[in-house]
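Shown next as structure tokens: one chain only, the form predicted alone.
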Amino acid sequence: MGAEPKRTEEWADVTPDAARRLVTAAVAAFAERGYHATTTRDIAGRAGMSPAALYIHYRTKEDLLYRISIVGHRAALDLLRRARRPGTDPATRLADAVRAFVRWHAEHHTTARVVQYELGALGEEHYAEIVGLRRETDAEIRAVIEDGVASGDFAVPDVPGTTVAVLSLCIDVARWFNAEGKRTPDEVGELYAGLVLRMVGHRAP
């Protein structure tokens, strides 16, 4: 029950209602069975619709995956951009970014699993667009780490490699997070923010 408002909010921009129901059904099916093992009949059945009705809103199953991927990647990237608060030090900005990024991957772990781990099923054009968004995500984290190195707050000999490690750590939350588990999304975000600050060699004053 508690997760339903978040799912509704997540796809609020997808209209009409039938298209939104199909996206929600596709997320559940892809996360449970994987993209390739899921049929359009599976998706339509979960949405309470006929297979033919799906094609009114989406040309192909791949179009559905693309819609899920673009919404998810844009949402995660927007969170990182909002974490850039002018006048704050690199450690604060990095911790804020990690908290937000991890919290999203925990709160929306079903969607995030599809967004992050079914990327290879996209067509060439759609894949290129999503990879572009992933590069922007990488650039957001890398810029904060570079700022911390330049200011002397971080000790990072390999900024690109550390950026990949930070993002990989955060993204993997979607794979294991359990809404019925002991930690809330906020608690996981706080834990990971501390882990990442230690990873970049930051020492609190």
Second form
Protein chains: 2
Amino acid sequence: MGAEPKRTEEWADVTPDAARRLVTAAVAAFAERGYHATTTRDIAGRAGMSPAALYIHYRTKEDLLYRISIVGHRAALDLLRRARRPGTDPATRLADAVRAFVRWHAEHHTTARVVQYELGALGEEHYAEIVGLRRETDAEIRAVIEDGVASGDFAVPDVPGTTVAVLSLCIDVARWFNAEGKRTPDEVGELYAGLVLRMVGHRAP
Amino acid sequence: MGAEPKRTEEWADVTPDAARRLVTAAVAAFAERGYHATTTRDIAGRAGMSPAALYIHYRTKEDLLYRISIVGHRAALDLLRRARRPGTDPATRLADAVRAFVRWHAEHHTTARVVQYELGALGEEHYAEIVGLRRETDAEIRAVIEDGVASGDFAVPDVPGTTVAVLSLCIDVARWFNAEGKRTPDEVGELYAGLVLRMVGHRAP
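For comparison with the form predicted alone, kindly provide the form predicted in complex with a further copy of the same chain.
And the full complex, kicking off with our chain again.
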């Protein structure tokens, strides 16, 4: 469970190897100094490449940020979709979704911070595409909460507001999570699954 | 309830007027481009002043960030302390604290984002001072939760973890809150007060 295997997994779909190294370098640079204070030269240097070599893979710095945002948002959305197993009750599905979403934001907190805090630096079309993925993420959580309300398992006076709060609670783990801290990503996921079931008024049978 | 009166109030204690204008300009610049991509020249320009005039009030760019962080953290802490009225039950106090804390993070979302996301840019001593204020903020919420557990009003299996979650939920309002959105700061505060009472296992009498 070291950092390296996770990071490899995080960007496994980015090929070839040079493109993946550039993404990893860009995440580190953006996290350290912010998007606007980072140059493509900084990123290429961190990846041990020339600025010219960077442009073979990414047209612009914004292109790199877009790629990072797409991979990050898709990974988080896929996790939520995998929690949608048929035949399970809404409470189990919501708890599984929260566990997985929290674990992702804790393990990949550096990527998650870049993705969340630098949204405004994306170009108009790229921004619109990311907003679309965020709406799908929102819809996944909302659907589970609605199922639980329909089945009588949950009591939620304000479903859209509660959906925003649940997602916000999980996403903000990326801000405060400390890999050297007292709690593991799994422990935070477990705590949060319980808190979210309380937020939706679930009563354990 | 326009933006201007609020902003004046936010920095009312920063004097003289030129120092206040510089703080306002710095918050806007840091929020737009990040701390590291902003120069003191940018900040002075936004405030309609010369770079030399800036140095009369702040020795460095870091000094400005520190001042913004101190004012922001103290304002949030003061709000929580004001909610600690004697003679009120823990549920009322916790709900009041959440309402006030959420409203502050919604109304001052630009300042709150700068304060939260640029912590790492503070010098060592300044960082330590801010961490101290954050511990005091944490202690305010934890004390109310502990009071509620002691009185039997709340049922909380993990008080430190739940304290982190409650603060995180409120702070993250600054990330997603949109002044042009559907909900006012007061409405989000009301929704969140209810959600937090559920998180601490409060049952309405």
